[in-house]
Structures are given as C-alpha cells and as structure tokens.
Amino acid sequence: MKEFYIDSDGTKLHAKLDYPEGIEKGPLCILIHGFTGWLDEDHIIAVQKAMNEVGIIVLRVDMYGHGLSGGEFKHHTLYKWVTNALSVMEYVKGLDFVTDIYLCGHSQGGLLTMLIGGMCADDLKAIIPLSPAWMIPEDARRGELLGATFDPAHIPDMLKGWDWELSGDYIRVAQTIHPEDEIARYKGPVLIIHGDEDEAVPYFYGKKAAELYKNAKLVTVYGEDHCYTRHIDKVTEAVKEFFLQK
C-alpha cells in the first residue's frame, strides 16, 4: 500500500493505493466514500480487498473535507467533489501501470460515481454506484436534506444534522444538478449494489437508477443497512463477480 496526496486545485486529497499480490500493472478502481466517511471505513476496506483479491488495482481517495484531506466538512459541496474526482481521474490517467480505469463510489460518493460516469464516460471501463444517493439534489429542491429541513426559496446561512453542520452553499449547489443528465449519458457497463433495508437511501433509488441506464446490473442485498454491517461478504462477493466476468 502506498499512501499520498493528490493536488486538487490547491487542495491535498488524501489516497491510498493498494495493488493485489504480485500484480503492479492492471486495471485500477477509484473507491470514493460517502456523506460524512473516509476512505478507512470498514465497508470501503471490505470492497477494495475484494477487488484485489480480483486482480483490480485500487486507489481509495478522501474528498474534499472529508478524513485526512483538505478542506472544512461544512464547506464541502458536490461541485467540489466533482472537480475532486475529475482531479483524481487526470492522476489516474496519467499513471503509466493502469491499463482500465473503474469507479465506485458508496452513497454521496455513489452519487458522484454517476456524475463522473456521464462526464467522463470515454474514459471508464465501469462504473459501480453503492447505495447511491442520488436523491439528495432532488432532496434539496424539496427543502429536506438526511432528516433535516428548510425552505427551498430561502436558504439558510448553515444547516445543521444530526451530527454535522453545512453551509447553505451545500443545498444552493445540490438543487442545480441534476443526476438523470449524467445517468443518460453513460452507456457502459454499470453494477449497483443496494440493501433493502437501507435506512438512509431509499432502495427504491437503487432500483430506479438500474432501471434508467442502459446497461446495469441491480445486486440487492437483503435484510441490509446503509453501510453494509450485517452481510458485507454479500457486497463483496457481488463486486468479485463482477469484475471476473469482464
């Protein structure tokens, strides 16, 4: 495992880079965490060692103001992950040991796999969205964001959570995208992997999203949580499948 930073416009994200076992040049999977986690998260852990045991080179990052990166978390929007992974997509792309480029991302960060998918669609071999929480722009033209609330015409200054706090800039960036735009125009191979009884992501979007690209696979995980705590072996078994079928 080698351990550094990527530069970001000026801000250092934090990443990982893990090959599997005798293997130095292959394809290679970006791995993007969610709302409020790290690229050290046991289910991030979980699906990179998956994809090693596979063959797949992975590069776990930290978004912007998220785990060792920089950046606060409360100034963190979608529009900063964007050219976040689009940074870490040039990096990628300028390794000379990468023969195919993946990318997976869990919850927020399976909403900015989709994002990516669309614009950089030429450039990836697949895209895998885990949990993806593509309904949080929705979300946010509809004044609600994880639980909390707030009037969609008038914005407030921060926004607070359960345990976290944003800045309204947050919501003013997330009600102009638009997810669906991205999910057309990406034409490849898509693996979306959702528990039913996901209590922050409605299943209903995982279902939805497989339903709308072109070419996905739905891997539902039943009796399954958010992050994966009671049947990761399931997660992880569906990622290997995947991958050894391409």
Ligand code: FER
The other form holds:
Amino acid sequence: MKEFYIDSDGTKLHAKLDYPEGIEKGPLCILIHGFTGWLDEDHIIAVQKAMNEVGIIVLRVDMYGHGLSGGEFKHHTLYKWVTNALSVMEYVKGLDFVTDIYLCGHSQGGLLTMLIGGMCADDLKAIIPLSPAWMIPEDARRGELLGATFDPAHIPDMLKGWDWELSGDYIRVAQTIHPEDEIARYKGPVLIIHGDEDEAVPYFYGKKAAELYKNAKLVTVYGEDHCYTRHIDKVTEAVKEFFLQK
Ligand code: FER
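Could you output the structure for the form predicted in complex with this ligand, given that the previous block was the form predicted on its own?
Whole complex next, starting from this chain.
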C-alpha cells in the first residue's frame, strides 16, 4: 500500500493505493466513501480487497472535509467533491501503469460517482454506485436532509443534524444538482448494489437508478443496511463477479 496526497486546487486529498498481489500495471478503480465517512471504513476496505483479488488496482481517496484530507466537514459541498473527483481523475489519467479507469463510491460518494460518470463518460470503463444517495439534491429542494428540516426557499446559515453540522452552502449547492441529467449521459456499464433495508438511502433509489441507466445491473442485498454491516460478503461477491465478467 502506498499512502500520499493528491492536490485538488490547493486542497490536499489523502489517498491510499493498493495493488493486487504481483500486479503493477492494469485497470484501476477509484473508490470514494460517503457523507461523514473516510477511506478506512470497514465496507470501503472490504470492497478494495475484493477488487484487488480480481486484479484491479484500487485508489481510495478522502474527499474535502473528510478523513485526513484538507477542509472542514461543515464547509464541504457537492461542488467541492466534484472538483476533488475531477482532480483525482486527472491524476489517474497521468499514471502510465493504468490501462482502464473505473469509479466506485458509497452513498454520497455514489451520487458523486453518478455525476462524474456523466461528466467523464469517455474516460470511465464502468461505474459502481453503492447505495447511491442521489436523492440528496431532491431532499435539499424539499427542505429535509437526514432528518434535519429547513425552509428550502430561505436557506439557514447552518444546519444541525444528530452529530454533524453543515453550512448553508451545502444546501445551496445541492439544490442546483440534477443527477438524472448525468445518469442519461453515461451509457457504459453500471453496477448498483443496494441493501433493501437501507435506513439512510431508501432502496427505491437504487432500483430507480438501475432503471434509468441504459446499461445497469442492480444487485439487491436482502436484509442489508446502509453500510453493509450484515452481509458484506454479498457485496464483495457482486463486485468480484462484475469485474470477472468484463
Ligand atoms: C441525506 C441522505 C443521505 C443526506 C446525506 C445522505 C446530507 C448521505 C449518506 C451517506 O453518504 O452515507 O439527506 O443529506
């Protein structure tokens, strides 16, 4: 494992690069955590290991305001994450040992994966949104994020949740984003994995996204929650199968 920082317009992004055993050149998958998450969460490491087992190099990156990357959590926005992901894409495109690029992200990182999929369609061999939280923009327009309510027409300076606090800019930015447009722009293969007992991102959204994509496979993990604490083996099996079929 190599640990380093990638620059994103002056923000340092903490990254870890893991190679499959005996492999130094080949396809690489960028792997992104969710809201309040980071690159060493159990479910992120499990997915990284599964990808390594089937010959995929994995680059895990902490986004703005998360893990050991720069920026404060309360100041993160989806635009900052999009800027970060574009910087990571540019970094990976410059690596001479990378043959194909894949992008995978969990929850808010899954929404990011869908947005970058549309924006960088030509550069991505396939995308893997895990329990993608692509209803966040809709929630922001409706006035409720993770149980915290607000007036969507008069955005507060700060929004407080159970154990987090966000600046109003998170809401301002989220309200402008339309994931359906980026779903329509990505025509490559998509693997969506979603637990049908997800308490944070309703399973409905994984199912709906799979219907909207031109070329998507949906793997439903029955009885599973948002961070795959019950059946992570089903998630890793689906990831391995997807890459072995390519
Ligand atoms: C929300 C629903 C889900 C939200 C964030 C999430 C900030 C993200 C969850 C995750 O990334 O794990 O309303 O608002």
